[in-house]
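One chain follows as structure tokens, the form predicted alone.
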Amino acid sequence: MNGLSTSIWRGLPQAGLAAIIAIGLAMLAPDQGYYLNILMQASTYAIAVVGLVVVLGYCGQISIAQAAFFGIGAYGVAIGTVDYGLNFFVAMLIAVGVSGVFGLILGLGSLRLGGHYLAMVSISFQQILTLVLTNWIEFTHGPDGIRNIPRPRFFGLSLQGGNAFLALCLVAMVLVALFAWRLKATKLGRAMQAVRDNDLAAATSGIDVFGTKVIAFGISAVLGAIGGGLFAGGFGYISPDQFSFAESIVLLTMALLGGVQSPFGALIGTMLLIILPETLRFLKQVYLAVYGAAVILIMVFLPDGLWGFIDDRIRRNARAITLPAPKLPLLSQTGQMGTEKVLEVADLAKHFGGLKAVDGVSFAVRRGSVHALIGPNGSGKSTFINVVTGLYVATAGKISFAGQDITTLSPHQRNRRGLARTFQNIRVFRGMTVLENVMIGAERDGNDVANAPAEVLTRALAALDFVDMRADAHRMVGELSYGHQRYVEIARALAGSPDLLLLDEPAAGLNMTEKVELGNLLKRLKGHGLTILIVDHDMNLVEQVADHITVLNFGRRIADGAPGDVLRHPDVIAAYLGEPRHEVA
């Protein structure tokens, strides 16, 4: 969280200037009447929509219960001030806390649920809250709602007037938007985006996927409650129908219309959906049809929302980063294979029912070596890698890393110990730039630069320099060729300064030129002493870089030793190579 705190402090001058502008605009608004109410609604709704940006846009978790958190904030303020005589801000603080707890509880559902199942849970939560607000008459006042909700005083300044309270709402909206904007560029924000794009790659990059999801739900609920509390004070009256499932859909539409991956998109979408219908009223009977058509056209032709279109144009015109970056730490060392066992597996097994994908495999990877794991298709190689990195739970056996038992650790805990990997089917974070992808690796807890934002940036640039991809730093990773995406994945792993790098079929899908380049890259890594466990079918590549080879067949180890001895082993020839190898490159 240190990166988030630093980012917030750096954003204070911007927040102060924006707050002053917001207060000035509020003073120009009418003190009462219809247009004041429109602005009040837009500003309070926008705060709740920014909460959706965090949970849906950043973290990719579908929540259709934002109106419920909005309602908790509103009812917390209303009940606290009207029924219990609490100070407005004290009541709001309590409401925000309660909403945050419910948000965390809803986030706990993401442990085993995702996609439409998680959406169904959030809808159920929304419906339950609506029923409680309607039927718990003794506490919520039931369908009649709560009237005469007072507005607060702020440091002796009365906010009873319409412009004054609107100024409070606008300042809160600006601060929340700036918070969310700064959040996106922090370690936590990048972790959320990584989880959104590929949770498996996020976990093996050191990110606590489940914890990140829960935090996102909590932040979203808190922001929703802030908006709801201000809404209650602004209008002085609330009732259950204002916080129904239909309102959650409205809030979701606002986020999608403006651009769900940016708080500025949330502001645009909110203002558009609330203010645009009013500006089109001069069209009389057809204004709703025109308004609906405009919304549909935007959603169809701008799938990333209005701000997504703007942001894409800004990014395309971004200049190359010329910031000098020191070389990767591994480049300061010389390759030398030692006797220390970095990774050791003993009788490792993984069974899927009656299928024994990995069956009692034992071997060790020595520090500074390139250890190859080969075998025919279906021999259990990828399953073995997944068990070692924690994506699969071992059925039996023990895994030791740097002398410590990691058999029961989660994937992100293993990565934080210094175990990094790439995937056979490339897993990059497609909604992020090349540089942001590599920064995820540099922020691995346990890394020497993990909590220093400036050093994380230079470490990521150093990793891109190593794979000769700095020129693509600002490109979205999904725009790159398959081979270059593979290099981004390798750079992401290297940026974390791992003790062991596991490469699962790194040559898969590459053309001959790219395979030659990959071979040269692996030779450079070997020359600097990085310990590597490589799985690949390309025997030319394996022979070029391997110091030691282990062969699997039907989940069992059939050979283990020096390349020359292994590749001439009769069982290996029969099971995999098909012909004897007399010479090893």
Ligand code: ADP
Second form
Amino acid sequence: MNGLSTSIWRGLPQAGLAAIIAIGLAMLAPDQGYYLNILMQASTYAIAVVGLVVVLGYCGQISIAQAAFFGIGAYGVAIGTVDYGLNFFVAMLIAVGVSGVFGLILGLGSLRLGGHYLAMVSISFQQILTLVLTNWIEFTHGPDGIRNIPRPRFFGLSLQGGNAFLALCLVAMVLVALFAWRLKATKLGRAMQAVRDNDLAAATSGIDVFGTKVIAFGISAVLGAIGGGLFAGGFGYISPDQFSFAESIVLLTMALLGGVQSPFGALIGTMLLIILPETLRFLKQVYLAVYGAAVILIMVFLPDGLWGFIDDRIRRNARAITLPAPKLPLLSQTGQMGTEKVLEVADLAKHFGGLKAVDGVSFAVRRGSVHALIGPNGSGKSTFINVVTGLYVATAGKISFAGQDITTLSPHQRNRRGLARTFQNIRVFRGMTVLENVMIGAERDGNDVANAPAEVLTRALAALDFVDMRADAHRMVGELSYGHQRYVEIARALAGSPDLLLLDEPAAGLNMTEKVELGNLLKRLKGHGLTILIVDHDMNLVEQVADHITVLNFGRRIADGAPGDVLRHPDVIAAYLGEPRHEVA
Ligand code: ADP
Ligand code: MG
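Given the form predicted alone above, what does the protein look like in the form predicted in complex with adenosine-5'-diphosphate?
Let us now look at the entire complex, which starts with that chain.
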């Protein structure tokens, strides 16, 4: 959070400038009437839509309740000022707080529910709020709504006038948009995007996936309520139908239309959906059809929204930014193979119903060694790695890492202690650049640079240099070849300076040249003394780098020892289809 606050404050000069421009623009608007109302509506809606950018665009969580949070903000201000005589800003603060708490509670639902189920829960929340607003008449004034909501004074300055209040709304909109824009490039913002792109890889890269989702929901609800509170002051009258399910859909459409990845998309989408219907009114009867068709066409042809389209063009034309040369050492190991056991598993088991995928396996990985875990397809190697990294809960047994029992820790906690991995099926954050992917790894809490933004960048670049991918730093990782995505994954793991690197079939899917390059990379890592547990089918690769080999078959350990002995072991030869070892290779 430290990193978040420092980099957000660095945007203060831009924020000040943008706020002054916003005030200037507000002064040009008419002081009352139709156009003022449109601008007021657009600016307050936009704030709520930026909230959707955070929860949906950044964090990938579908929330169909943004109108509910908007409503909590509006009703908080209305009830607070009209019924309790509170100052506008005090009422707003309370409303925003209440909304934030409800947002966090909704986010808590993501522990057990994913994707569509969570979206359903958000719809229920939305419906419940509508019922409460309509039926709890003593508190909410019921279907009649609340009238005569006052506008505030601000440090002696009256905001009663239309222009003045619009200025407040526009300044708030600008600040909220800048906040979201800066957020995207913070540790928290990157964590959200990692969760969106690949939650398993996020967890094993040290990100608290659940906590990140909860915070995203909280921020989104807070922004929704800020928009709603200003809306109440802007129009002076609110009623339950303004915060219904249909309005949540409108807000969602605005976000998707403009481009949900960026607050600028939110602003564009909101302006468009508010201004478009107004400008099409001259079409009389057919205007709704034209409006609907326009929205559908944009969505079909620009799936990333309008801003997504513009952003893509900007990025393509951007020249590569020169990046500083790394100074920090990437790998701090001594290069000495020791007797210390970095990882020790005892009687580890993982059963899927009746299937014993891992069945009472014990062995230790010594510091500085390259330890290979081999075995036929389906022998439990990936399951073993998944249990050790915490993606699966062990059925039985104990896992010690650096002398401490980690058996019950979550994946991100294990990563924070220095356990990094890659996946058999590559798991990268496809919506982020190569550099951002690797920065996620460098930001692992507990590593020496985790909370120093400049050093995180340097460490990430050092990791990219190690796999020779610096030239691709600003490319989207989804554009890369399979082999290069694999390197990004390895660099992401290295960037956290792990004590143990687990590689699950790193050669899978690579062509011959790439396999040779990978072999060289592994030898270089070995030369630096990094402790590695490698799973692979390719005996050639294993023989080149392994100091020690453990063999699994049907979930059981059938051999463990020095490569020469293990590969001549009769059980091992039998396990590999009963054929002599040289044919296996
Ligand atoms: P390997 O990586 O050695 O090829 P795996 O660890 O992927 O083998 O699989 C070991 C066994 O466990 C296989 O029989 C596989 O079908 C089974 N298995 C793996 N993951 C699951 C799961 N999530 N649910 C049920 N069975 C699984
Ligand atoms: Mg596997």
